Each structure stands twice: as structure tokens, then as C-alpha cells.
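Quick heads-up: it's one chain on its own, the form predicted alone, in C-alpha cells.
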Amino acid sequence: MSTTPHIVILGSGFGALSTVRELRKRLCNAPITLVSPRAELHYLPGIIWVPSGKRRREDLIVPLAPFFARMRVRHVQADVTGLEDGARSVLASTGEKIANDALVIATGGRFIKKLPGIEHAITPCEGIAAAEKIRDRLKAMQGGSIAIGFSGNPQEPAAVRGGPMFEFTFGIDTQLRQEGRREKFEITFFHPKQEPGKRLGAKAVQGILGEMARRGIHTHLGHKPLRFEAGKVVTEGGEIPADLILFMPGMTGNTWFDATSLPRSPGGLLAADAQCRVQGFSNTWVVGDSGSFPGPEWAPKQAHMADLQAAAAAQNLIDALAGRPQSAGFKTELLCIIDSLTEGKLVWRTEHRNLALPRLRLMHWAKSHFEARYLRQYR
């Protein structure tokens, strides 16, 4: 190990940037190099408000150069292509080989786009451009049918993005009502299970399905999607007419993982322990969507969990470099506000309690306020 340990962090999303903050907050002065394709944070929780015009691209993209300067971080603009030397060397698309004494992997997940005809569907959480496409398609439609759904990774129950799809469903319904043209559209929510979003808790699911019924949103539940075609979704239980299809598939690991010997979970993510350590690799941690962690079956994949894992990984990294035992763990906590443009439903779940509040206008403003406060630390 070098006299001054060098830390490398892969990614520029919630997990990676939170790791930087947590390291510096703990007075870690070691040099940090961060490798990512762009020096920007894309705040994807805010894309639910793009179709209605409540958010624009520039509202959700934060240039990170000022943050990197404050945090004394060197940024390498590149894709990660692999690892060598037991993860002590990171291979970048620029051809650079970046040495490290400690590595944190936070490059997110990859959507499993295997269903035939998936090109007919928009995958919202792929980014801001996807949300803009939804906005433009809705604006151009005079009426018709909209199908919105999600599925998971059968071998990785946690690797799913269900919450945003509920938000797009309710948000589009509200938007069309505000525009005075809801009666011209038929909205159908589909999911392969009878209880979509079960990890939120039974009370939350009942509330969500009840809200759909009250809004006149049709449901097509318990039938596995088979394929997408122009104008329809085909499932084992029949067809859903759809002039616009929004679909979020389950997630798996990044393709660059395949070029390494990193251990994988059955679902393709990096196998980690309760201290966020990549199993079998020294001084190597994973946070956020890239990792498969021990915990309850309802454990979420969301920015909040990435932040909690980043805090644990940062402390364990510091302890490892100092030769101390690594004992910091993270709390498994599902915390989200399911927004509908004008109101929000708070859902909170821990190992000891599960709370689902009624839909409140206050929660909509709370979600917006949190966004502003969260982004302020990076601006």
C-alpha cells in the first residue's frame, strides 16, 4: 500500500457522490479519483414531473465541477471497462489504468430489456430523455390508450423500480385532468403479480389500487407480459390496447462486470456483505443499485438506500485503511413519497414498522422541498 492511500470511486450517481461526502465528512483527506462518463448528477427522481412541465432538463442536471473542487476530487471522464490486480487497478475507456488502495463501486444497475418488442415501450428511468419523450408523446396525442407497468428480476427480488411507475400513472392521470382531456384517454396499469409493489406493504398496495379504481384507471394484474407490439401489450392473460407504453423492466448488473472476476448474485449484481464489502475482495466496496446485499425481501433499490450504504462503506473504508475492524452496517429502510402532481402518499417501512399515510398535498410539497435541499449540496 502506498504511503498516502488513494481512493477510487466508480460512478456519479447518488451512491458515488454520497460516498465522497461521507468520506470528507469523516475527515478522510486521502486523494479521491472518481470515474464516470460525465461530471454531472442527473436527479432522476424528478423526471416524474417532466411530462407535465413541472420540471425541465436543466432543473434536474447539476454540473459537478464545483462539488469536485470543494471535495478535492479528481474526475476521470470515462466508462469503466474492467478491473485488474484484484481490483487494485481500474481499466477505463480512455485506456488509462487507475491504481487504487481502496475502491467503491457505485455504477448503478442495468435494465433487463429482453422482452420481444421492447422498442415499442419507453423505459422512464433510463433518464431525462425518456421522460421528455413521454412529455412529447402525450402532447401530440389527441386521445387513445396508455399502458403503464413494471416487472422485476425473478432472481433478484430487490432489483425493481416500481415506485416511479405508480407516480407516472397518477401523474399522467392528474395532468390529463388538468388539461381537460382525461375522458379522451384510457389508462391501464399492468403487472405480472396480483399485488404490484408488495414490498411497500399491504396497506400501501391496497391504497394504491384503491386510488386507481377511484380515478378510473384500469388494472391488468397477475398476467406475465409476453411481448410488446405497435398499439398493444400482449400478456398471458390477454392484450392491452396501448398507443403509448411505459414499462420498467427489472434490473441486473452492469455489462462491465462480465469482464471481471467480481462475485455475482443469482440476479447478476455484485455479491456484498452487511458492511458493503464485495465478497472475496479486499478493500473493495459496493453501494446502491450495483450491489446485492443481505436483508429483508422487501429491501428497496432507491436513492435513500444508496445514501445509507454509502455512509457504511465510507466508514468501513476508513477503518480498513487504518487497520481497524470493519463493523459499520446500514439500516434497511424504505422511504418514499408516491407523488401525483398535486398530492403525495408517504410510505415508510423498516424491519419494525410499516406506515402508509393517506394522500396529502403537504407530501407533494415535501417531495419538492427535499429535491431542492438535496441538490443544493452539489450545486
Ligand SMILES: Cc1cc2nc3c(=O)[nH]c(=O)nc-3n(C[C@H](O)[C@H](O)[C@H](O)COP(=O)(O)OP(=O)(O)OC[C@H]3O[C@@H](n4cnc5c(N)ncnc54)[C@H](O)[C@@H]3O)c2cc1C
The other form holds:
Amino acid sequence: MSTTPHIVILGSGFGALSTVRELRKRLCNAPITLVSPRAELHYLPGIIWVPSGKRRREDLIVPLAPFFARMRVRHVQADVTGLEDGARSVLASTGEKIANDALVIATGGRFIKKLPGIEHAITPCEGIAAAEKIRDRLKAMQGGSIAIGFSGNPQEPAAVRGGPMFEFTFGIDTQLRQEGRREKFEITFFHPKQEPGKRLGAKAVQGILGEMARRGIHTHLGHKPLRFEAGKVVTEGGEIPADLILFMPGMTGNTWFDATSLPRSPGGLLAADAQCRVQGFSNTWVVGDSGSFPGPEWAPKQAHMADLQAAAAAQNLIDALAGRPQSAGFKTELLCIIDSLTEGKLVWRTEHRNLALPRLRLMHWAKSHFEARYLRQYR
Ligand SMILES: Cc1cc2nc3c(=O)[nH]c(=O)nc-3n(C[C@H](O)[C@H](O)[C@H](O)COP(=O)(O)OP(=O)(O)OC[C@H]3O[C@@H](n4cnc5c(N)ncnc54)[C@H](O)[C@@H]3O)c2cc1C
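Return the structure block for the form predicted together with the ligand; the form predicted alone was the one displayed.
Once more the chain from above appears, this time first in line as the rest of the complex follows.
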């Protein structure tokens, strides 16, 4: 190891940026290089408000140059393409080879877009552009049918993004009501299981399905989607008419992992231990959606978890560089507000508790307030 250890962090999403903050908070003065395609944070939880116009692209993108300057981070604008020397060298798409003494991988996940006809569906969680597409499609529609659904990665139960799909469903319903044209639309929610979002807890699922019924949102549950076609979703249980299809497939690992010998979980994520260490690789940690961690079957893939894992990884990294044992772990906690544009439902789950509050206006404002407060630290 060189005299001044050099830390390299991959990605500039929640996990990567939290790792930077957590390292500096612990007075780690080592030089940090961060590699990501853009010096920007895209606040993904806020894209649910793009279709209604409550948020615009510029509200959700935080340029990171000031944060990097404050945190003394060198940013390399590139995609990571691979690793060499047992992860001590990072290969960047610019051709640069970046040596490191400690590496934190936080390049998020990738959606499994393999269902036939997937090009007929919008994958909302892919980011701001996808949410803008939904906004524009809704605006252009005079009426018709909308089908919204999600599924998982059977090999990786945690790699699912269901919460936001409930938010898009309720948000679009509310938006169409506010615009006075809800009666011109049929909305159908589809999911391969009878209980969508089961990891939120039984009470939350009951509440969500009850809310769909109350709003006149049809459900098509317990049938695996087979394919998408122009104007319809085809499932094992029949067809759903759909002029607009929003579908979130399950998640798997980034394609750049394939060019490495990093260990993979059955679902394709990076196999990690409870200290966020990538198994079998020294001084290499993973946080957030990229990793497969030990934990309960309901463990969520959330920004909140990425933040908790970043704190553990930062502490373990500092301890490892100082030659101390790594013992920092993270708690598993599901915490979200399922928003419907005017109200929000707080769901909280830990090892011992599972809370699902009724929809409250206050929770909608709390979500908005949290966003502003969270983003302030990067502005
Ligand atoms: C619509 C929506 C709503 C959500 N709501 C919530 C919520 O309410 N609460 C919550 O806690 N979570 C929520 N989430 C989940 C949350 O956004 C993710 O869990 C979180 O973004 C994961 O953080 P991450 O750092 O692992 O990955 P990401 O935030 O996806 O960041 C990955 C980073 O890696 C970069 N990258 C990718 N490939 C490469 C490469 N080859 N080389 C270098 N860099 C690369 C990307 O550009 C990005 O900067 C929501 C997600 C969506 C989409």
C-alpha cells in the first residue's frame, strides 16, 4: 500500500455520495477519486412527481462540483468498464487506469428488460427521462387505458422496485382527477403475485389494495406477464388493454460486473457480507443497489439502505487501512412514504416492528420536506 492511501469510489448516486460524506465525517483525509458518468446526483425518489409537473428535471438534478470541491474529491467523468489487479486498478471508459488502496462500488442496479415487447412499456424507474416520457404521453392522451405493474428477480427477492410503482399508480389517478378527466381512463394494476409489495408487510398491502379499489383502479393479480404488445399486456391470466404501459422489471447487476471476476449472488448482484465487503476481495466494499447482502427476506433496495450501508463501509474502510478489524454493520430498515400526489402512507419495517399508517396529507408534505433537506447537503 502507498504511504497515503488512495480511495476510489464508483458511482455518484446515493450510496457513493453518502460514502464520501461518511468518510470525511470520520476525519478521513485520504485522497478520494470518484468515477461516474456525470458530476450530478439524480434524485430518483422525486421522479414520481414529474408526470404531474410538480417536479421538473432541473429540480431533481444536483450538480456536484461544489460538493466535490468541499469534500476534496477528484471526479473522473467516465464509466467504469472493469477492474484489474484484484480490484486495485479501476478501468475507465476514458482509457484511464486508476490505482487504489481501497475501493467502494456503488454503481446501482440494472433492470432486467427481457420480456418480449418490452419496448412497448416505459420503465419509469430508469430516471428522469422516463418520467418525462410518461408526462408527455399522459398529456397527449385524450383517454384510454393505462396498465401499471412490476415484477421481481426470482433469484434475488430484494432486487425489486415496487413502492414507486404504487406511487405512479396513485399519482396518475390523482392527477387525472385533478385535471377533471379521470372518467375517460381505465387504470389497471398488474402483478404476478396475489399480494403485490408483500415485503412492505401484510397491513401495507391490504391498505394499498383497498386504496386501489376505492379509486376504481382495476387489479390483475397472480398472473405472470408474458409479453407486451402495442395496446396490450399479455399475462398467463389473460390480456389487459393498455394504450400506455408502465412496467418495472426486477433488478440485477450492472453489465460492467461481467467483465470482472467479482463474486455474484444468484441474482447477479455483488456478493457481500454484513460489513459490506465484497467476498473474496480485499479492501473492496459494495453499497446500495449493486450489492447482495445478508439480511431478512423483506430487506429493501432503497436509498435509505444505501445510506446505512455507506456508513458501515466507510467505517470498515478506515479500520482496514489502519490495520484494525472491520466490525461495522448496518441495520436493515424499510422506511418509505408511498405518495399519491396529495397524501402519503408511511410504511416502516424493522426486525421487530412493522408499521403502516393510513394515508395522510402531512406525509405528502413530509416527503417533499425530506427531499429538500436531503438535497441541501449536496448543493
Ligand atoms: C421512482 C423511484 C422512487 C424511489 N423512492 C425511494 C424512496 O422513497 N426512498 C428510498 O429510500 N429509495 C427510493 N428509491 C430507491 C433509490 O433511488 C435507490 O435504492 C438508490 O438510488 C440506490 O442507490 P445507489 O447508490 O445504490 O444507486 P444509484 O442511485 O442508482 O446510483 C448509481 C450511480 O452509479 C453510476 N453508474 C452506473 N454505472 C456506472 C459505471 N459503469 N461506471 C461508473 N458509474 C456508474 C450512475 O450514474 C449513478 O451515479 C426510489 C427509486 C426510484 C427509481
